[in-house]
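Next comes just one chain, in C-alpha cells: the form predicted alone.
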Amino acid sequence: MLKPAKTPGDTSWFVNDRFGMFIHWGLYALPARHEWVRHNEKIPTDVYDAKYFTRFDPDLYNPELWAKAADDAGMKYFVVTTKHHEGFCLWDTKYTDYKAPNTPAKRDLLRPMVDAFRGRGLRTGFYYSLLDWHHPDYVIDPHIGPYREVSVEERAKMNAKRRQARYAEYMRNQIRELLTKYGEVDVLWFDFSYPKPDGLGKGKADWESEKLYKLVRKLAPKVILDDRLDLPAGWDVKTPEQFTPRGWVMHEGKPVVWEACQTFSGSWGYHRDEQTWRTTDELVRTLIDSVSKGGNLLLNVGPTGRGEFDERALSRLQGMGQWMRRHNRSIYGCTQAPDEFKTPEHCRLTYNPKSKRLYIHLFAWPFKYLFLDGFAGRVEYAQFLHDASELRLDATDWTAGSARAGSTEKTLLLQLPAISPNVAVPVIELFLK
C-alpha cells in the first residue's frame, strides 16, 4: 500500500474526508452558458458588464440549503470559486469595485457561505483565480481569453499601461485578504498556468509565484495548496481535472496526495442548456474509484443567477446521499488496499488501515459467486455493508466444487444471493484476521 509524501500543508484531515464540493458561482450564471462565456464568445468587458453585472441579484440565495444538500451527500468540505476568471469577487475586497456588494445583490456573498458551511461541520475552500479578464493591469495574451484573437498591433495598444507586476500585486492583496477575513482556511485552490513556448502564456513569472506562495505559508502554514502555480515544489495537492487517474498519482516517482475534480455535466458553471448529466450510479462509482487509487472527489455544483442548486443538481445529491448514508465506511479513513489483495474482476478496493478493514464495491454483479484470488485464510468475517447480513467465507452448496475449477487454494469462493442488494453500488465489508 502506498503512502504519499509529505508536504508543507495539513493533509492528515483531507486524506480521510475524501469527498469535497466545488462551487462555481459568479455573473456566467447569468448567461447559463458555460463558465468561459466571455472567452468562447469573445465578449467585450464593457458588454458583458452592461448585461451581467447591472443584474446580478441572486434573491434566493440561502446558503444554509447549499450547505445541507453537501453534508446530506456526505461531503465534508466545500471549494467556492471566491473570484474566477472573468474577475468578478464574491467578497466584499477593497481592491476592486467589481464585487457583489456593487450589483444588485448589494452584499458580500462569501461570509454567509462560510459560516454555513461552517456550522454543519464542513471545512473551507477557496479557490482564486489567477486569470482575470476585467482587471485593468492584466496582460492580455493571444491564447486565453474574450481579446484573444485581436491583431498583433490591438493587443500591443490594449496593453500598453498594463503592468503584469501591478496585478501579481493585487492577486497579493485579495488572497491577504480571504486568509485573514475569514477564519481558518482549510484549503487554496489556484487556478491555473499555462506558460507557452511562444513566451505569450503565462506561468510563476507573470503571477510573481514565488511571492505568493511565501505570502500564503506565511499567513496560513496549514492550509492546503493545490498544484497550479506553476512551482516546482511547495504544493500539497495534484488536481487531475474531469478525468480519474488509473492508480495513484505520482510525481517525481513517488506517491502524492491527489483529487480528482469533476463535474456532473460538462460545465463548471450553471449551464441550462446542458443535456450530458452523469447518473447518480456513475458518480457514485467515480467516488469509489478515486478512493481505491487513494484519491479524493471533488464534485462540482454550479449555482443559478438566483442563487440554487439546478434540480438536476440536488437529484443527484441526493442519490449519493442515500448511498453514502449506509456506505461511508467504505470512504471516509479508507484508502488504496494492500497490494497482496488482488481486485476481483469488476469489483474496487478500499481500505481503512485503522479497522483493518477491507471493502469490495462490485460495479457489476457476480451470479452466485464471488471469487477471491489469495484472500484464504485471511478474512475473519464478511457481511453486506448496507445492512449487516452476514455473508458465509466459503461456499458449501452442490455447485462450489466445480465452482472451484481453475482456482487455487488461496481463493476464498464468497456465495451471493442471486439478485443484487437494491443499492446503486454494494458493498461487501471484510474483517480480516
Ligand code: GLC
The other form holds:
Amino acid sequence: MLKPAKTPGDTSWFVNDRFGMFIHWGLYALPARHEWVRHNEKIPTDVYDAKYFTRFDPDLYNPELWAKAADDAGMKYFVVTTKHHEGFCLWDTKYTDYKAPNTPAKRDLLRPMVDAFRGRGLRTGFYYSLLDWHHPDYVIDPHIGPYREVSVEERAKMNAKRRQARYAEYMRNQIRELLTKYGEVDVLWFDFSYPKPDGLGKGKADWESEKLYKLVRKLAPKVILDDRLDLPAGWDVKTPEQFTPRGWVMHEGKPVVWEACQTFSGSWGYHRDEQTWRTTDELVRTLIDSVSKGGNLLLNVGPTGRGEFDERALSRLQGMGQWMRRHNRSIYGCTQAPDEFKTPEHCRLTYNPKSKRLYIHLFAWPFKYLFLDGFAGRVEYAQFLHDASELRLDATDWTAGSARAGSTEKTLLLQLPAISPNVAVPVIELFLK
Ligand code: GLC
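Having seen the form predicted alone, the form predicted together with alpha-D-glucopyranose:
Below is the entire complex, every chain and molecule, led by the chain shown above.
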C-alpha cells in the first residue's frame, strides 16, 4: 500500500471524503450543446453575448436543492465553475461587467450556492478557467479559442492591443476576491495549461503562475490546489480527466493524491441532446474503481439554463445515493488495499487502515465460490455490507473440496448465495485479524 507524498495543502479530509460534485454552469447552458460551443462553432463574442448573456435567467435556481442532491448522493465537497473558458463570471466581481449580476439573473449566483453547500456540511471548491475567450487582454493563439482559424496577419492585428500581463493581473485580482469574500475555500481548481512546441500555446509564463501561486498560498495556505497551472511542484492533486488511471498516480517516482473528474454523458455543461449517458451502475463502479486505486471521484453535473439539475442527472445521483447509504463504509476513509491481498477476479478491493476492514466489491457475481488468495488465516469475520448478514468463512458445501483445486493453503474460500443481492454492486466486508 502506497502513501501519497506530502504537499503544502491540507489533503487529509480530501483523501477521506473521496467523492465530490463538479458543477459546470455558465452561459453555455443556454445553447445546451457543450461548454465549448463558442469554440466549436466559432461564434463571435457579440453574437454569443446578444443571444445568451442577455437571456441568462435561471428563474428556477435553488441551490438548496443542488446541495441536497449532492448530499443525498454521498458527496462531501463540490467544485463549481466560477468562470469557465467563455469568461463569464457567476459572482459579483469588481473586475469585469461580464458577470451574472448584469444578466437577467441580476444577482451573484455563487454566494447562495456556497451557503447552501456549506450549510449541509459539504466543502467548497472553486474552478477557475485560465483560458478566457472574452477578456480583451487575453492574447489570441491558434490552438484554443474561437479564433483558431484566423491567419497569422489577422491574428497579429487582433492582438495589437492585447496585453497578456494585464490579463494575468486580472486573474490575480479575481482569485483574491474568490479567496477572501466567500469564506474558507477548500479546493482551487485552475484549468488549464497548453504549452506547445511552436510557442503559441499557453503555460506558466502566460498565466504568471508563480505569482498566482504565491498569492494563493498567502491567502489560503491550506487550500488544495490542482495541477494545471503548469508548475513543476507546489500543487496538491493530480486531475486525470474522463478516465480512471490504472493504479496509483505517480509524479517523479512518488505517488500523489489524485482525483479523477468524470461526466455523466461526455460534455461538462448542460447538453440537451447528448444520448451517451452512463448508467447508475457504471457510475457506482467508477467511484469504487477510483477508491480502489487510492483516488477520488469528482462527478460532474451541468445544470440547465433555468437553474435545475435535469431528470437524467437527478436519477443517477439518487441511484448512487441509494447505494452509498448502505455502502459508504467501503468508500469514506478507504484506499487501495495492501498488496498481499490479491484482487479476486471481477472485483475491486478497498481498505480502511483505521478500522482494518477490507472491502470486496463484486463487479460480476461469482459462481458460488469466491477465491481469496492471500486471505487465509487473516480474516476474523465476513459479512455483506448492505445488510450485515454473515458470510461463513468455512465453505461447508460438499463441492468445496473439489472447488479448491488450483488454490493454495493461502486461499480463503467464501461461499456465496446463488443469487446476487439486489444492489448496484454487492460488497463483502472483511474484519481482518
Ligand atoms: C477541460 C475542458 C473543460 C472542462 C474541464 C474539466 O480541460 O476544457 O471544458 O471544464 O476540462 O476537467
